[in-house]
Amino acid sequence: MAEVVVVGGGYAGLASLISLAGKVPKSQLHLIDANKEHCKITNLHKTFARPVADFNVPYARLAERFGFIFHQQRLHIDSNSLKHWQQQKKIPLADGELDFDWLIVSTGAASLIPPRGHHVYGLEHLIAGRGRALLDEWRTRAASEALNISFVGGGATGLQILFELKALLRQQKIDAGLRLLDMNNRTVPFLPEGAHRYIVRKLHREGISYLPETEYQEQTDACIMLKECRSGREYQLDSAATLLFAGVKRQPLSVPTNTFGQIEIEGELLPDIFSAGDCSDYAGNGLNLLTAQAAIRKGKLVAHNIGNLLAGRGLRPYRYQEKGYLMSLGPIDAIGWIGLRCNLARGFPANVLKEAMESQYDLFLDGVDTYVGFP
C-alpha cells in the first residue's frame, strides 16, 4: 500500500488529500498541520458578525471521513530538510519517524507584513476569532470618543473585511471614521481597471477616506504614522486601530515546482515530493497567484500525477487558466469577472455567484466535487 504524506492543511493539502482519497483507494494518506482545525479562510471578512468557529472544520472529523491519518505538529522546512526527506523518504515526527513514497508540501502563505504592536491587528487575530471581541471594543470606545480606523492594503482580503465591517458599524449604529491606505496608485490590481473604478466609487458612497501611494509605517496607541510615496513625506492621523493586510508571501519559503508539480531545488529534482498551494512556485504558463482558486487546482493536479505514477502513467502538466475571479463588498454587493476579464460582474448578482463559490467548496468538504474540468 502506497504511503502518502501531505504536510499543511489549507485548500491545496485537503484538495490533494480529497482527491487521493476518491482516486487512489489502494493508499494510506497522512496529513501534518499545526493546527486541529482546517479554517476556510475566504470567509473570514464574516467573523466580524459570526464566530469563527462557523468557518473551521476539525482535522479529526475531515480525516474520518475521508479516510486519512491527522498528526498534529509543527514541522520545520527548509530546502536542506526537504534534500534529506528524498534521500531517506522518511518524515520526523515526535512519535518517531514516518515513511513515505510520495511527500506533498502545502504549507501556504504567511502575511507579508506581519500585524505588531498594540492595536495592529491582521489576518492571524480573525482566525483566532478575534473579530466580535474587537467590534464590541469599538462599539465600547466610539460612545464616548471619536473612533478612527485604519485599513492598509488595497488588494481582496483588505477591501473584503472594510466593506463588511462598514456595514456592521451602520447597522449597529456604530459612530466610527474608516480609511483605506495604499501603496499602489489603484486598488485590486490583478483585476480588470473597471474593477477599481466601481470599488472607488463605492469608497466615495460609503464616506470612506482612500489614500493611494502612501506607505504604512507603525501604529501608536492613538495615532497611524504614514509616508507619501511619491514625496516622501511623512505625518500622522488619529487612528485608534490598524488592519494590516498588505498582501502575503509564501511560507517558510518559496518551493520552486516544475509543470508537474514536483519540487527542484537548485536544479536538482526531488521526483517523490511534490508541492501545491501558495507555497509553490510553478514553473509554466499555469494559474499561480496565491489564492484558492489555484491552491484547490493544484493539489487535484498533484493528487493526480501520484495516482498517475503508481498506475505506471506519465505526468500530466499544471495548465489550470483562471475562469473568473470575484471578490465581496458587503453583505449584498461583489466585484470581479466571470468567464472572460472584459466580463465584469458586479452588484448582488455578483455576489450571489460568489456565495455559490463559496458553497461548492463546502460541498468539496463534504465528499461532493463538482470542480469540473482539469485538474
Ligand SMILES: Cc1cc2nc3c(=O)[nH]c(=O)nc-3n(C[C@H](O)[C@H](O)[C@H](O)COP(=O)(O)OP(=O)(O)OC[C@H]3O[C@@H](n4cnc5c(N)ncnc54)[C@H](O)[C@@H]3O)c2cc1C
Given for the second form:
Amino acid sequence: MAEVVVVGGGYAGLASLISLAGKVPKSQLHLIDANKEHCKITNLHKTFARPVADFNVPYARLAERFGFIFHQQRLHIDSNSLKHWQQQKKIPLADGELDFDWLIVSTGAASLIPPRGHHVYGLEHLIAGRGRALLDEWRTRAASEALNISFVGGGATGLQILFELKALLRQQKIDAGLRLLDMNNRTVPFLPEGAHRYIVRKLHREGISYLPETEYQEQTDACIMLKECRSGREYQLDSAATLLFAGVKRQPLSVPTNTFGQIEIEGELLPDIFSAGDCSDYAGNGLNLLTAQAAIRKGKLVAHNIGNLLAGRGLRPYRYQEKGYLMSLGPIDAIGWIGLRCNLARGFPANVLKEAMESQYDLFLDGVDTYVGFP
Ligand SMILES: Cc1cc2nc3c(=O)[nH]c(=O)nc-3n(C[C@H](O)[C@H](O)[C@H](O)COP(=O)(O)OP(=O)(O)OC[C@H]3O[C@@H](n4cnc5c(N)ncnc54)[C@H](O)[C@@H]3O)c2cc1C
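With the form predicted alone already on screen, would you show the form predicted in complex with the named molecule?
After this comes the whole thing, all chains and molecules, with the earlier chain placed first.
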C-alpha cells in the first residue's frame, strides 16, 4: 500500500487528501499539521461578529470522513530537510519516523510584516479568535473617548476585514473612525482599475479616510507613526489600534516546483516530493497566485499526478487559469470579475456569488466535489 504524507492541512493539503481518498483507495494517507483544526481562513473577516469556531473543522473529524491518519506537529522545513527527506524517504515525527512513498508540502503563507507590539493585530489574532474581544474593547472605549482604528494594506484581505468591521461598527452604533493606509498608489493592484475606483468611492461614502502611498512605521500606545512614500515626511496620527494586513509571503520558504508540482531545489529534482498551495512557486503559466482558488487546483493536480505515478502513467502539467476573483466588501457588497477580467461584478449579486464559492468549499469538505473539470 502506498504511503502518502501531506504536511499542512489548509486548502491545498485537504484538496490533495480528499482527491487521493477518492481516486487512490489503495493508499495510506497521513496529514501532519501544526494545529488541531482546519481553519477556513477565507472567512476570517467574519470573526468580529461570529466565533472563529464557526469556521474551523477538527482534523479528527476530517480524518474519519476521508480515512487519513492525523498527526499534530509543527515540522521544521527548509531546503536541506527536503533534500534529506527525499534521500531517506522518511519524515521525523515526535513519536518516531514516518515512511512515505510520496510527500506533499502545503504549508501556506505567513504575514509579510508580523503584527508586533501592543495594539497591533493581524491574521494570527483573528485565527486565534480575538476578533469579538477586540470589538468589545473598542465598543467600551468608544463610549468614553474619540477612537480611531488604522488599517494597513489595500489588498483583498485588509479590505474585506475593513468593510466587515465598518458594517459592524455602524450596526452596533460604535462611534469609531477608520482609516486605510497603503504603500501603493491604488487598492487591489491585481484587480482591474474599475475595482479600485469602486472601492475608493465606497471608502468615501463610508467616511473611511484613505491614505495611499503611505508607509506604516509603528503603532504606539495612542498613535500611529507614518511616512509619506514620495516626500519621506514622517508624521503621526491618533490611533487606538492598527490592523496590519500588509500582504503574505510563502512559508516557511518559497518552494520551487516544476510544472508537475514536484519540488526542484537549485536545479535538483526531488521526484517524490510535491508542493501545492500558497507555499509553492510553480514553473509554467498556470495560476500561481496566493489564493484559495489556486491552492485547491494545485492540491488536486498533485493528487492526480501521484495517482498517475501509482498507475504507471505520465504526469500532467499544471495549466489551471483563473476563472474570476471576488472579494467581499461587507456583508452585502462585493467586487471582482468573472470569466473575463473586463467583466466586473459588483454589489449584492457579486456578494451572493462570493458566498456561493464559500458554500462550494464547505460541500467539498463534506465530500461533495463540485470543482469539476480539473485537472
Ligand atoms: C481574510 C482572508 C480572506 C481570503 N479570501 C480569499 C478569497 O476570497 N479567495 C481566495 O481565493 N483566497 C482568499 N484568501 C487566500 C487564501 O486563504 C489562501 O490562498 C489559502 O488559504 C491558501 O491555502 P494553503 O493550503 O496554501 O494554506 P493555508 O490554508 O494557510 O494552510 C496551511 C496549513 O499548513 C499548516 N502549517 C504551516 N506550517 C506548518 C509546519 N511547519 N508544520 C505543520 N503544519 C504547518 C498550517 O497550520 C495550515 O493548516 C484569503 C485569505 C485571508 C487571510
